[in-house]
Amino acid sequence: MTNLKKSELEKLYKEYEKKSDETFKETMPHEFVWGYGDASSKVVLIGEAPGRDEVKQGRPFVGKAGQMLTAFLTDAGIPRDELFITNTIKFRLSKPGAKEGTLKNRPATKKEIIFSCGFLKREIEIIKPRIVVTTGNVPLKAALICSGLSETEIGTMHGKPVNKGFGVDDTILYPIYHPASLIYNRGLEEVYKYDLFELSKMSEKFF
């Protein structure tokens, strides 16, 4: 990571933290996890939001879904350590769990997605990737909003490159399913493998 990019990202994250705390006071305190990886990478991967494991380790995509993602990336020949990985919403989406004092994850709200969209676009503009991979519906919706495109679902968009992703020239948006979707629907595994194989062909010149 160049010093300039590091400085710009740190400034962006501080602004995001401040405005998140001001905008979503009802969900305080917030547990933030920032983007991690090679900020000079030409491929950025975007998840939904950090979970318990991500908060604990301070990195995105390190829980069960992250382990699945790593395995599929490895099979496709895509080096995870050469990617930059971040989330659409950079604080844990949580609500009280069944046991007192525990938390469990919750879905993102439309307000949270729209709020995070502009910050996510600025993050992309700082890193300047050639391919932006969204995993699941939440980052896809944010990307489409930022790109000025109509919202749709991952089921119709996965594996289909979109030019001028996030409204940024020379940036391709490439939606794939979230790896967690395979936990609940093993029938998606072959589709997921194929989409990542196509991604590996698109990105091989960058690694």
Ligand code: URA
The other form holds:
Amino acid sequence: MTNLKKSELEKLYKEYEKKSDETFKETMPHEFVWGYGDASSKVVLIGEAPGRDEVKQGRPFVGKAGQMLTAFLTDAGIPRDELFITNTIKFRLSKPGAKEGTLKNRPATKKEIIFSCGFLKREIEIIKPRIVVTTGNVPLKAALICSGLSETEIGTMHGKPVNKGFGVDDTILYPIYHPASLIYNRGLEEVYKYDLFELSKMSEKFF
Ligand code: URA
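Alongside the form predicted alone that was just displayed, please also present the structure of the form predicted together with this ligand.
Expanding to the full complex; the earlier chain stays at the top.
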């Protein structure tokens, strides 16, 4: 990570922390996890939000879904450590669990997605990747909102590159399914492998 990019990202994350604490007082305290990886990478991958394991380790995509993602990336010939990986919403989306003192995950709200989209765009402008891979509906919605495009579901957009992703010049948006969706629907595995294989071919020119 170049020092300049590192300090710009740190500044951005500080601002994100302050603004989200001000905007979403009802879900305080927030457990933040910032983007991680090679900030000079030509490929940025965006998830939904960190879960319990990510908060514990302070890195995105290290739990069960993250392990699946790593395995599929490796199979497609894409080394995970050559990517920059971040999340749309950078704090855990949690609500009280059934047992007192426990937390469980909850879906992102539209307000949280709209709030995060401007920050994501700035994160991309700092890193300057050529390809931005969104995993599942939440980062895809953020990308479409940022680009001024109408919202579409991942089922119709996966594996289809879109020019000017996040409204940033020279940036291709490449939507894929979220790895967690494969846990519930094994039938998506072949589609997922195919989409990652295509990503690998597309990104070869940039590594
Ligand atoms: N872990 C993450 O960091 N992001 C996700 O979207 C899912 C798991």
